[in-house]
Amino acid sequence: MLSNVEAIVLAAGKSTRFKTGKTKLIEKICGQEMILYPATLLNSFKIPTTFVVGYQKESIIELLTKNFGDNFNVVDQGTPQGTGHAILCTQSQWSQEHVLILNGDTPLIKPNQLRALYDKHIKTNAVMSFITAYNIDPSLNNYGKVVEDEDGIRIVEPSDFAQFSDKLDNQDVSCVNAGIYILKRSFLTDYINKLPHNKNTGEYYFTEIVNLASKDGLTVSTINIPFDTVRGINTLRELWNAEQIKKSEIIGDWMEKGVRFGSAQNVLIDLNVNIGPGTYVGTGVQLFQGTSIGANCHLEAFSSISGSTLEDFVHIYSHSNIKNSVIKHHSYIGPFAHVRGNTKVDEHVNIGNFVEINRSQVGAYSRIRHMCYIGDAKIGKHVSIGAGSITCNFDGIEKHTTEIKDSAFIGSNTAFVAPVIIGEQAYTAAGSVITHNVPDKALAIARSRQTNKEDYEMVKQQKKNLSQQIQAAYIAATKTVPDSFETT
């Protein structure tokens, strides 16, 4: 908990370096927007929080909507005049003693960095304290550059670095500003109508505040952190960078709690998935929001899960396809297998390769093997269905459910015609298509009687005596020979 603090997160901007004519804010990061972020580290301290927004405003305010209620305040920034303006718009917000500022691309900083920044403020007695990191990529030359020197600390933007190349020149120029601040209220309200105006932009920088603090004397501090955690995001190049770190920070997490990943470059896993103990995740997996995976679990290569549930001991073949569904403990799903749609699949079920279910139910110990489909179904236990079977839910305006109790033992190539009941213990011949319901215990055959025609070979003889004769006569009227004769 950080006492008497509030917080302003600046997300007006028009993300013009991302090109994608959308505000990066709603942009996601391993499966959770840009902006929900900071909005749910500020939520977990529970400081009351101010959005000051702008472009796309009403994207922003129906996402933090969404998540938080009407549990924060936003402020219009109307027509942008920089960051110093921006926090300006918010003055009739501020109630506490401590405001924190933060920019809303900023979601890879952690709460115990939050903590160590309020904590030096509030030891150091300073009007304002704020985040610095060393960057020693020289093409990350967006970020404003540190400067300490007998005039006190001050923090020179880009657009500047020519106007103060002497002080740089002579700086340790890799210190570079997070745009992450601490301040006294008081402190604020005295100096934020103090900012000049840059001639070089014609906005107002925020970042002028630290040098009116240090030409007055008064006390700033700084907290120096990995530049990782503070990475802004500006282009779609540096959303993929920020992407990695938090993959790599997840992944890394899990491992520590006894995940094995094949290939953990190549493993795509969100916020808010949760692995058990001793589960395998292979080369390719996708593990997306919602998703919870148990213990001693089996993902093999290239999988795709979201917003499912699998309980322990579950076997997922490579290239298999689970959405919102739920998978019991000890069943087996694909190769090439697609559950969706709310489906439950019991344990000890077999669902094999090329299978698709959909808004179903499989009894426990059930096996579907070979290329089926089976779409609003209700399937009992011990439940076996050959190759190529289908439910026929559609009839072109409503869907249909088909119920095969259990035991029943579907021969291949079965098509239900739904709305139909299976009772338990029967047995569909293959190649039936079944449009009535079948009693518990009988036998179900529903095909076309079969036909043999009798000496085929003398047919196909005749047509090869009637191909020739024809192709003669062809050539005694023409005097030509054709490149090829075919006759039906």
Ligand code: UD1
The other form holds:
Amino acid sequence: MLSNVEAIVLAAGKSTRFKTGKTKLIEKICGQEMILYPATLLNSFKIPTTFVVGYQKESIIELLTKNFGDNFNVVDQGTPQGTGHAILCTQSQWSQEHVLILNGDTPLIKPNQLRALYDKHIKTNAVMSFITAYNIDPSLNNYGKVVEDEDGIRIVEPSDFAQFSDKLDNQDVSCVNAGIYILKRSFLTDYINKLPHNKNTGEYYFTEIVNLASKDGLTVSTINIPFDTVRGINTLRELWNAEQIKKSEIIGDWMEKGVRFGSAQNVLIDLNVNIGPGTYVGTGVQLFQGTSIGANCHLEAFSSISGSTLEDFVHIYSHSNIKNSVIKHHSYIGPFAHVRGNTKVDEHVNIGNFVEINRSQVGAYSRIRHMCYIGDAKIGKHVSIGAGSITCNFDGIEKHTTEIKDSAFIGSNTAFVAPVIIGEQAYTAAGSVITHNVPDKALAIARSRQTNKEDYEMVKQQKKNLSQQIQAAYIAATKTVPDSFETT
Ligand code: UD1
Ligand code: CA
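The block above covers the form predicted alone; next, return the form predicted together with the ligand.
Below is the whole assembly, all chains and molecules, this chain first.
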């Protein structure tokens, strides 16, 4: 527990380095918006939290409200003038003994690391404590560097590197500031108004507060944690880097729980997905937010599943797409199947290649195996639907339902003009267009009878002779042979 702590999350920046024109804070990482990472973490600590918003604030507030109701505070920074200004704007909210501050663009931080920061802060009775990390890649120049000398600890921002180059040269400059701080409220109150205006950028840097504390000989503590957990996201490239880390963390966790991956580097698994042990996940499989896969399932290559629940022992053949649907145990889907629209597929069902099922229910042990469209339908148990059958569920204005009762046998290429009901154990003949209900146990045949034209070869020869006679007459009359005449 973090006691007597409140939190501030900075989310007002313009995301200029992102170059998408949109705030980076609602960009998704493994299916979850960036700002929801710190927000969810702080929510789990149950500490009062204030978000500083400004640029495109509507979309951020809407997202937070959707996830946390009114369980958070918002302060509008107006025109962003730097991280120091952002924190200054929240002053009227401060009420607890300690204020925890997080940059909104640092999604990989973990709860135990915040707890360690808090513990160090309390133990050392520091006026402020912050997180540092070692980063030895000189190309990553977006971080403030943490330097320590006889004057104490300070943070030098990239815009000021040139000015401090002699100092930086003599230092171990691989230590960077993570942008996560905890401060005594009394210290914050005394110093927030003293932050200088940066000459190079015109902004108020919050990091200057460390320099002010050191100058006054106050205790500033740090904890050092792995760089990969403090990566800030300023560019799309950094977003990609962070997402790779998060992704391998998620997949690694599933491996630990008994999930087997065909080629883990090619799969996509969002946060808030569940996978049972003994399940196999093939190459290129995508499992999006809100999906739950049972135990001992088999998900073949390039299948995509979102917002759906699969019970145990479900087999999804390759290239299938399942959206907002439920598949009960021991069912087989695909390859190239498309199941969507709150469809419910009961146990031991077999849905085959190029079958689309939309807003429908399919009863246990039924089989729809080849090239069908089933929309707005209620299919009973032990129903067999032949290749190429379709429900004609849309009359151009409204959708209509088709009901096919238990143990019906549907001949290939049947078209059901909905609304229509097919009785139990009823049959339809192949190629039928069913426009009326079929009683239980009846056979419906709804197609024109076959007509055979006898001696068709002779008819063809007569046509050929006639054509030659016309050609001859034309040549005699015009004394020319046009190109277009057939020569056979
Ligand atoms: C900041 C730190 C840097 C640290 C790095 C870690 C400062 C001056 N520098 O730099 O030392 O190494 O984080 O990732 O703090 N924001 C506002 N209002 C503003 C400006 C920014 O709310 O006026 C928000 C942004 O939306 C973002 C966060 O504050 O979520 C950090 O801002 P950003 O511009 O990304 O700071 P960095 O340059 O990364
Ligand atoms: Ca940043």
